[in-house]
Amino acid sequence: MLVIEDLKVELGDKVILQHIDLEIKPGETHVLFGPNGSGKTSLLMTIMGYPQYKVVEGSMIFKGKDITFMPINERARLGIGMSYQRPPTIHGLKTRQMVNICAGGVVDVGGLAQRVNFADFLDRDVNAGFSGGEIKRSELLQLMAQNPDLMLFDEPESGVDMENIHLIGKTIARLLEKDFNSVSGEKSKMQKKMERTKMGLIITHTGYILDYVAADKGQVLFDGRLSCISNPREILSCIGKSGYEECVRCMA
């Protein structure tokens, strides 16, 4: 499980997380709500591991181990993926040499990237000249390929079309080890046979996602601080008739 205790955390000289208390167990995805600037990427930026997010107090704990100044790559070997809003261009980079190093050997890329209908950019550059829905799709397929225990999505909704929210809803849900049909309640026979372990962290604005990924928590990221945990769509609800700020004095 991920276990993050009184963090607090500065980029540059200025302090953008603090009391930050986050328990994610296996096989619970959890979705985090929040305005723009409120600190929900530099959370999941600073669980990945990136130095310019300094870790000035609090602890994170992952599978067991202390994480909170382990670099990037060793986060990444121990389980942990992250699937970005805007992921850099890289020339001179193959997506299909991109999915095979995320996989860290040998892997069926094209059987892969046929399950997100990504087979005919496999070898272009990784990102040049991709639609939103394209980033997307290529940022999952990445994802499939490494199969971490920990997946941080970063506004996976944003600058897609409805057509590619559903292929990406329901990729989403696979990779979570979550049936489409769980939102409404129903089990696939998979699901009857196996307990999932797969955890997730959903920064989300709309909440289509929700329609798609029967998420187990939600939490909302105000001022740098967690402020409520509460049913998804019901935080989703909240803000929606009465704003954030609103929505936090609310539940707190």
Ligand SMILES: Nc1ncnc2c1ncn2[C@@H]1O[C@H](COP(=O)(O)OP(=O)(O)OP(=O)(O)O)[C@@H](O)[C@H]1O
The other form holds:
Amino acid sequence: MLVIEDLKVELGDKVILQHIDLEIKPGETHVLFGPNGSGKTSLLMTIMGYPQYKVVEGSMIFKGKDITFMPINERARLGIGMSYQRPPTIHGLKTRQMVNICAGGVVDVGGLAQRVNFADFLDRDVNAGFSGGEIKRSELLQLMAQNPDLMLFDEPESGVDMENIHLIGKTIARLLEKDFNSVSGEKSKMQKKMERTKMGLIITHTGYILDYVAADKGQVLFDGRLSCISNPREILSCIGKSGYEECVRCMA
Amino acid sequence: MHGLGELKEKAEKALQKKAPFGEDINLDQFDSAPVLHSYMADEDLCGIPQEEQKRLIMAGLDVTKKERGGTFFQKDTSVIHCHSPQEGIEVLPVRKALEKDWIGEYFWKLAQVDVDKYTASAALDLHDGYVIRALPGSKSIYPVQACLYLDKEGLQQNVHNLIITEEGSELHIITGCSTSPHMKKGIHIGISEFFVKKNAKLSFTMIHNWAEDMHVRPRSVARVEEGGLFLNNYICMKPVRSLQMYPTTYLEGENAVARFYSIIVGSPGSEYDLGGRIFLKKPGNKAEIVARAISNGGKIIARGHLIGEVAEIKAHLECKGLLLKGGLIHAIPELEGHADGVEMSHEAAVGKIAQEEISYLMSRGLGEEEATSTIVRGFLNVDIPGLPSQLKAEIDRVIEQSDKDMM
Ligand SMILES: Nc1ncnc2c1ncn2[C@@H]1O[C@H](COP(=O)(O)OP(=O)(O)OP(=O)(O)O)[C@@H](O)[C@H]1O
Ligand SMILES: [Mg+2]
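Rather than the form predicted alone that you just supplied, could I have the structure of the form predicted in complex with the ligand?
All chains and molecules follow, beginning with the one already shown.
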């Protein structure tokens, strides 16, 4: 479980997040909406532990441990992982090596890569010259190898073409144990829900990901504050009809 | 060989001549008197103490000679092993080669004896060195290894090497310089002349592994004929007092190509002044100079000079520097175009490791130190087209090893 309480975060001298309360229970996936610049990426980076995002108030507890000031790699070891919106290029490090790093050992990199249509990129330097859509698949591949318990997805479907969106959607659903109709058909829905432990937090503008992932809750981040919790589809249609500001006001 | 008297006369006049770059070394403080070591057979080589073997391995010399197409091994002033089992490849000590008539076409034909006091000194007081020659059309399967080793404290080692690839041949050389574990102070002067003939391909990978009080002054000149390829790799990741070299290459035939790659790590107290100069003299010439320099407290001057004399040439210079723990990296790239239609470019960057990259790797589970060394290793991992995978593995191993000392 992830529990965030009354979090206030500064970047440089600027407050970018405040009064953030968030609770993600084992097996739950939440979706995060919000206009450009509202602080969505910042929230994910803060959970991951990037030191430039300075927590000045509040706390974050994950699996019962206080992670508020924990170094990034310790959070990763504890089971937090992220798919980035704009990851840096690492020159001289092959994607193949990176996937092994994520797995913490040797894995069937080729097999994993095939699942996200990325086998042809394994011998290229990490993110070097990758197109927008390629970055998404590269990030997803890394996360597949890492297989963390809490997965933070920063706009995983933005800029992805129609064919790959299907691939990405299904892969994320499988990672989060949130497929609508899983193959292991014997188990009852109830039973599956009980066994589910993976947690997810997905940033999306379009909501396409909702076609693949059975998300539990939706939230809107507006001006550095989390403003409402509701069914993600309802939020999406509300934003579509009347815009973020209206949406935040009416649901508050 | 004829004309030696004339060379001597020229050299004597240059004995006090300072080099334009690098600290001026007073050669009087070193002893260049011959140090005799007896010849070593294969089994003797394998009997070299483990500690020394390790240093030799780091400089590319494998005493078991496995997967090597030939071996030359000089200790101080004596050649202690020389062997070329591969058909089409000759390896011999330069002093022995001086007895042959063909040597006159090569010896001191590219390099000049009176460039500075170091060339002059090597001309007047030659210890030995190697001649490696690939006969016309021959292809080497395994690289030839050559090692110049210093053991005697305070020695001035003067060597002269000739590398000749005849028409249509292909030759790969891995050459290392190293010092024995106890050695501190000395100077190595190495003259090298490279002849890459028509359509020949030469890769020359040099690994230096010096001691903290060593001075090193290599002096190299290469000539590449039509359709020839000269690939020159240089790796130096261990401390040295001062190292200065500025090898020159002349691309003299159409479509001749030269590529220089160097990887340097500058430790505290070390001073490096190095680079390469390539003249592109015929249409279709291509040249590339790529340098990766890391300073963790040392001083590195990375030069590069490309001279495009005619149209339809292509040249690129790239220098990337990383400052890890202070120190200095000074990149001095020069481009000279002498004709319309040259295509020349350069790229230089000096900086530190981006925190964002470290954090990214940490979020994949690596500790901060591991993340840093992964990025450093990536930085040093340049793709060298045309290098046999075995030599690539050799370079990777050296980087991997030094990486541990660097952090
Ligand atoms: N290095 C920085 N210096 C100054 N301001 C920054 C910096 N990084 C981010 N910001 C600002 O912080 C705010 C939040 O940015 P963030 O990236 O979290 O937004 P977002 O909600 O993810 O937006 P988008 O939907 O466009 O991805 C923005 O106003 C942004 O300009
Ligand atoms: Mg964002």
